[in-house]
Structures are given as structure tokens and as C-alpha cells.
Amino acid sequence: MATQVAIIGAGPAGLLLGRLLANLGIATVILEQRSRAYVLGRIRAGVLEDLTRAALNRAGVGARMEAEGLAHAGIEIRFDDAAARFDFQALVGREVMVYGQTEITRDLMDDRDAAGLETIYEAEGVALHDFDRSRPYVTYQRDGVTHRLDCDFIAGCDGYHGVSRASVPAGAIETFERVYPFGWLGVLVDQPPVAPELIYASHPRGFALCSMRSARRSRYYVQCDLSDTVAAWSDARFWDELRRRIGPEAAEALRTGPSIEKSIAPLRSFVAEPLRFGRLFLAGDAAHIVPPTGAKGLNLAVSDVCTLSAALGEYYTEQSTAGIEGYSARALQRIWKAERFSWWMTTMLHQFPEMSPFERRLQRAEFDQLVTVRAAAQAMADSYTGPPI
């Protein structure tokens, strides 16, 4: 079997990457090592950029995330007994839009379908080939069957334990690394949202978030220790917990309910570089992994395809390598500007192990800097809301 681009990974990164080839007229075949049904049941975050809205519209896959997606003009930000809205309208004319990942990754999979366009299942055993020659491919078992796919270029979008970065030679990679000593513990439970947009908490107990999938079902977060198990927080700590970090009002409003999904996330950030080895590409989670605190995951995915299709676009219409050669460079300076973004959010909310009552002093004034600096506030509301690339 032949294609111009193997795509290695089902997950929003690589479907996307594949509708915006299609759009282009280049042919792409999608492997993924887990099935459909695995891949939709990941619970991921689902905060969208300008830029992510506009891509996935531009791509002709927007129509169910403009129905039912929730557009916010601003956050809450609040520092133990005080809090500030910043209204990203007013700030730099931009709005984020709510629409979960799941329902993202499902309008992808269902275009690929609708498009019959190739995504190959349960691929075991993917092995990546000569990517640094002129004929790369890749092999794959499904059913005991040994499968080669040969290809002009290969998009690494499968993940932080894929095996697109894994192949790369160890001495042509550099990879910088940040693991913070604490996690998130999230519960999705099928009420209302506390708030209508969301609620970002620091206090001496820990950091708590107060987000939502829909205008029905809500996802909450509590920073937790690293050493914490699901089992050990029922229902009823978690509720209790969270209600003392996010303030009087948003506790009175909190509605609770069962949690119907109940899972710890270790907190990291990670950059690989380069992005480019010859014939293969790293995009999304392969590439990058930022902390949760400031919504770029997704958003950093989308940026890196929406940059690999532009440059292989250029390379399969006007025969010029110019936008592949310089993707890695390209892509990383965007990449390095979220991140420092997530790290800042991320240290300014949280509770640190062994904290100084220095540092704890510096938090707030970082939170007094948002709340009485225009200026600052404006850079806040600028890389969350995403500038175009």
C-alpha cells in the first residue's frame, strides 16, 4: 500500500493534519495503534483559541462545535479572598471557545468517513523506516498480518508515548523537561457549570479550577499530591474540598451529583527538538506537552498542523521544500511562548511544596499586577486567547 503522507496517530492532531491534506488534494493514510471506541473515550480538555475555531472551520468540520460550543469572553481569576474578571472582548477583542476534545476528535472521525478517507485501527507493532531517505515507509501488524505502507513523508502525531519521537536516533534530539511535584485530580459529573465562564482559584489549600464540557455537564479540578489515588477522595472530599477553594459564592452555586469520571493528571512540560528528521514530522503531543493551567495542549496541536499542511502544501503545488524546512523553527517559536505561558499560570496558582511566605507574598503580587496593570492583563488575555500564527 502507498500514500503521500502516513499520518501515525487518530487522536485530533492527526485527523486534522488529514482533513487540511485532503482539502489540498494530498492523499494521507491515518494509523493509529488503539481502537475508535479507546481513542473517543479520552477525556481531554476542550478550551479553543481564535486560531483552533478558525482552523476547524476553515477545514469544513466547524458546523457541530458552532452549534453547540460555549463562546467566553473572559475567565475569573481569583487569589484567596479575592477575585477579578478579565474580559478578553474588551482586552484584545478576542473570546475563547468551549467544545470538548472528544467532541472534536468525533466530527473528525466522522468526516474522515463521510470523506472515505483510510484510518487503519488496532495498527500493533507501527515501525517507522528510512525517514531520513528519499522513500520512507512504515510497518504495521493487524491480525497477525504483517503490513507495509510506503509513503513520501511521515506526521508523528501519536503522542508523548508514541513511537514517531521514539524513533528518532538519541543524538539527533534535544528534549527539555519541567515535572511539577503536584497533580490535578478532575471529576465530570452531568450538572449545570458553577459559573458561566470559568473560575481559576489559588488558595492556601491548593489550586481548583471550575470548568465545563457543556451548559450541562461540568468538569472540576483540585490540585492534589502526587502520591494521591482516585480511591482515596470520594465523591463527597472532593466536593467538600472544592467548595473551600473557590470562594463563598461559587461554593453556594456549586451544584454536585455523582461523578461519572474521576481521574489524577501528573503535571509536566516538554520540548522536543527539533520537529523535522528528514522525512518525519512531530506535531502535537509528540512534540510538546504544557501543564493544563493554561489550555494550550490542543491548542499548540492545531497550531503545529495547520503549520505542517501549509508546508507540505507548498512542497506537493510549487515543488518548494522552503515551508518544511523551516516548520521545526517555525512551529517551536509558538511552542516556547505557551509554554512559558502554561509555567506562569501555573506558578503563579499553585500551592508548592515547602512554600515561603516570601513566595506566596510574590504570587499575589503577580495577581495584583493582572488586576491593577492594563497592560499586564492584556498580555494575559493575548496568550490565552491565542494571537494568529
The other form holds:
Amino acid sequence: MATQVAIIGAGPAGLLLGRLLANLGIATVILEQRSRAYVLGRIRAGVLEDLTRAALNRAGVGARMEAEGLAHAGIEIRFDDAAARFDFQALVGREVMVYGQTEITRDLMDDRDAAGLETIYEAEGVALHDFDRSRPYVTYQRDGVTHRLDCDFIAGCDGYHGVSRASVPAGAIETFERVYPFGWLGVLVDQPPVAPELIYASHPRGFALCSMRSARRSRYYVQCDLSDTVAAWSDARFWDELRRRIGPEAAEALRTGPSIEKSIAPLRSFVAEPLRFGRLFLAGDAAHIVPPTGAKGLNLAVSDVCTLSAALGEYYTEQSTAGIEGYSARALQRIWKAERFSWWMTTMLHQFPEMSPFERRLQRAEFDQLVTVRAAAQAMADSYTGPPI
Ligand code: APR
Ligand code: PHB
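Starting from the form predicted alone shown above, please give the structure in the form predicted together with ligand APR.
What follows is the entire complex, opening with the chain shown before.
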């Protein structure tokens, strides 16, 4: 089998790249190691920057997002007993769209099926070959048979644990990493959200976040220890802890119910450099991880594949390699901006083990700066809603 671009991974990065390349008349095959149902079972963040929303619409896959997504013009940030609303429209003239990543993945999968584009699920043992030469190829097993896919380029969109980044010789790649000493325990519940906008709360007992998926489905998180297990957190314990951290008014308004999903995610910042190795490109979580504070993960994946598809479009339609050669540096500029913002928001709002009272006061001063200095609030709103470049 042969194609122009072999895409590894059917997460949002790989699927959107497939759609963007199809729009440019470029052929792709996606190889995904899991089943479709497994990929759709993963629950992830759901806040889309303006540019992400525009990119999905431009690609032709935004109809359901526009119909069902919730446009939010601001967020609330709480610190101990203080609270402030940040009005994104007033601060930077932009808003965000709340629409679950799982729904985007579903929209992209349906779109790919309708267009008759090939996705091979349950492709085992995917291996990348000769991406440092002019004719790369990928091998994989399906139903016990080994297959070979010849291509011009390979796009590694296979997430943090994928095979693409791991295929790069150690000497050719540099990685940057910070692992945070806590996790987020998340609960999904079929109850209306506690408030119309998201609430980020820093409390002496730890961080908490109130988010949502729709007018009837809510997503809540509490900061937890890395040693915690889901089994140790009954629904009752979770609701109790959340109530204590989000302030009396929100606690009063909170509508609880049986959790329909409960999971613990560690927090990590990670960047690989560069993002191109001959004819192999890395994009999305394969290239970088952000902690979820600020919800930049999906947005970065979208901006990576927009840059990459434009570069590949240039190659095929104008026979120019300039875009391909510039992909890594261009994508990394935005990636590091988002890394800084996610690290900053994480650091301001979480309880760190053995944090001194001095450090807690500094966190409070950071919050006060946002509340009292308009330029500081504007900078935060700019990063949260997604800077134009
Ligand atoms: N072979 C084929 N597919 C693989 C392999 C492999 N060896 N390893 C991983 N995959 C698949 C995974 O099963 C997954 O479906 O690659 C896909 C990667 O998808 P995601 O992890 O969703 O990553 P990405 O598409 O980059 O999306 C980024 O996901 O984690 C969030 O916060 C992040 O929102 C961001 C988004
Ligand atoms: C979510 O809805 O899952 C979510 C929202 C905002 C974040 C992180 C996660 O910062």
C-alpha cells in the first residue's frame, strides 16, 4: 500500500491533520493502535481557543461544535476567600468555546468515514523506517499479518507514549520536562454545571476546578496526591472535598450525583526539540505535554497540525521545502508560549508539598496582581483565549 502522508495516531492531532491535508488534495492513511471505541472513551479537557474554533470551522468540521458548544466570555478565579471574574471580551475582545475533546474526535472520525478516507484501527507493532532517506515507509501488523505502507512523509501524532518520538535516535532529540508533585482527580456527572462559567479555585486544601461539557453534564476536578487511587475516592468523598475548596456560594449551588467517569491524571510539562527529523514530523502530545491548568493541550495540537498541513501543502503545490524546513521553529514558538502559561497558572493555583508561607503569599500576590492590574489580567486573558500568533 502507498500514500503521500502516513499519519500515526487517530487522536485529534492525527484526525485533523488528515482532514486538512484532504482539503489540499493530499492523500493520507491513519494508523491507530487502539479501537475506535477505545479512542472515544478517553475523557479530556474541553476549552477551545478562538483560533482552534476558527480552524475547525475552516476545515469544515465545526458544525456540531457551533450548534452544541458553549461560548464563554470569561472565567472566575478564586483564591482562599477572594474571587474575581475575568471578562475576556472586555479584556481582549475574544472568548473561548467549551466543547469536549471527545466530541471533536467523534466529529473528525465521522467526517473521515463520510469522506471515505482510510483509518486502520488496531494496527499493532507500528514501526517507522527510513525517515532519514527519501522514501520512508511504515510497517504494522493487523490480524496477524504484517503490512507495509510506503509514503513521502510520516506525521507522528501518536501522543506522549507513541512510537514516533521513540524512533528518533537519542542524539538527534532534546527533551525538556517538569513533573509536578500532584495529580488531578476528575469526575464527570450528569448534573447541570454549578455556574455558567468555569471556576478555578486555589484553596489551602488544594486546587479545584469546576468545568462542564453541556448544560446538563459537568466536569469537576480536585488536586490530589500522586499516591492517591480512584478506589480511595468514593463519590461522597469527592463531593465533600470539592465543596470545601470552591467557596460557600458555589458549594451551596453544587448539584451532585453518581459519577459517570472518575480518573486521576498526573501533571507534567514536556517539550521535545526539534519536531522534524528528515521526513518525520512530530505534532500534538507526541511533541509536547502541558499540565491541564489552562486547557492548552488540544489547542496546541490543533495549531501544530495547521502549521504542518500548510507546510506540506507548500511542498506538494509549490514544490517548496521552506515550510517543511521551518515547521519545527514555527510550531515551537507557540508551544513554548503555552508551556509558560500552563506552568504559570499551575504554579499560581496549586498547593505544593512543603510550600513555605512565603511562597503561599507570593501566590496570593500573583492573584492580586491579576485583580488589580488591568495589563496583567489582559496578558492572562490573551494567553487563555489564545494569542493570534
Ligand atoms: N501506533 C499507533 N497509534 C498509536 C501508537 C502507536 N504505537 N501509540 C499511540 N497511538 C495512538 C493513541 O492510541 C492515540 O489514539 O495515538 C493517538 C494519540 O492521540 P492523543 O493522545 O489524543 O494525542 P493528540 O492527538 O496529540 O491530541 C492531543 O490530547 O492528551 C490530550 O491534552 C492533550 O488535548 C490534547 C490532545
Ligand atoms: C475540562 O473541562 O476538562 C477542563 C477545563 C479547563 C481546564 C482543564 C480541564 O483548564
